[in-house]
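For reference, the chain that follows is the form predicted alone, supplied as structure tokens.
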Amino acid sequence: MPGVSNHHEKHLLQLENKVNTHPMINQVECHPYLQQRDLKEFCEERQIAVTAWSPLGKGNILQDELVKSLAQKHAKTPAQIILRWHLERNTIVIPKSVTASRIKENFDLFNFRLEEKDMEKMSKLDCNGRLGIDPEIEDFRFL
């Protein structure tokens, strides 16, 4: 079965009940301000990979003081800290950029790791900071 987008737990259960299977991948809004912990756990239990839509929170999180301090600590950019955070949470991340230097920067994530205490601090940034349309609204259209 292919992948889906914007499917929350109830949507995935409806799909599972209708076709007696589940998708291989679910792309959802996910970033430090909207961490989707319960949904990620649900997907992991069913071996559904999660891809982060707007992994950098449309750039809003790049100015977060904690992210900037971790960037300084690890001699990386705020974007690299956020992308590494996604990887360490087993989230597929495909950052969008057309700028060659940023694309190169986005690949430079594999020569460092965030410490457990860094990950714990990042987990506290979650504030249900949704930037896109919420798939839970009544008239959300799945195409």
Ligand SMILES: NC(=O)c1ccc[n+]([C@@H]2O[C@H](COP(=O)([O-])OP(=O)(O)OC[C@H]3O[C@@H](n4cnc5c(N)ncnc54)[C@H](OP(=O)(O)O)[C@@H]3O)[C@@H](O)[C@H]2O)c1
Second form
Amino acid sequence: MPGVSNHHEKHLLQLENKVNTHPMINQVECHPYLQQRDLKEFCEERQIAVTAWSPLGKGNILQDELVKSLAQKHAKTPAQIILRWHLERNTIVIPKSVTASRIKENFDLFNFRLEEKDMEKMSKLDCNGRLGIDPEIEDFRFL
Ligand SMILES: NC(=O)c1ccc[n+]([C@@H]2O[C@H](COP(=O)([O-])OP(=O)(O)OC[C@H]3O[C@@H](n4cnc5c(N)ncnc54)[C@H](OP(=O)(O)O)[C@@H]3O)[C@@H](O)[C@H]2O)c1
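In place of the form predicted alone, output the structure of the form predicted together with the named molecule.
Everything in the complex follows now, all chains and molecules, and the chain you saw is the first one.
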């Protein structure tokens, strides 16, 4: 089965009961302010790859003080720090940009790594900071 979007544990279980298999990919809102730890673990146990939508928090997280300080430390941009953080946690990223130089910047992630202590600090940014509609609401339309 190909991929789904915005499926939480209960939706994946409903699907599993119906078709007796798992999707290959689940695309969900995920960024440093909404880290989706439990859902990621649930998906990883079932070998469902997690793709982050709004991986930069729609650009809102680029001004975060910790992200800016890690950017300075690694001589990278805040966007690159956030995107590298996703990759370190085995998440697929689809950042959106209409700016050619940013698109190029967003690919340039493979010549540095975040250290364990950087990842630990980033983990503390999680604050249930959802930007999109919550798939838990009753009339959520799955995309
Ligand atoms: N499946 C779903 O339900 C769902 C829902 C929402 C979104 N999505 C998908 O998720 C993808 C991305 O989400 P998103 O657009 O909401 O948020 P995002 O990728 O987190 O953020 C996009 C914003 O960040 C800016 N940006 C990108 N790279 C940057 C950089 N290197 N430096 C500074 N600013 C940068 C962009 O500006 P500029 O464009 O002006 O450069 C834009 O304003 C889209 O492809 C979208 O289709 C899926």
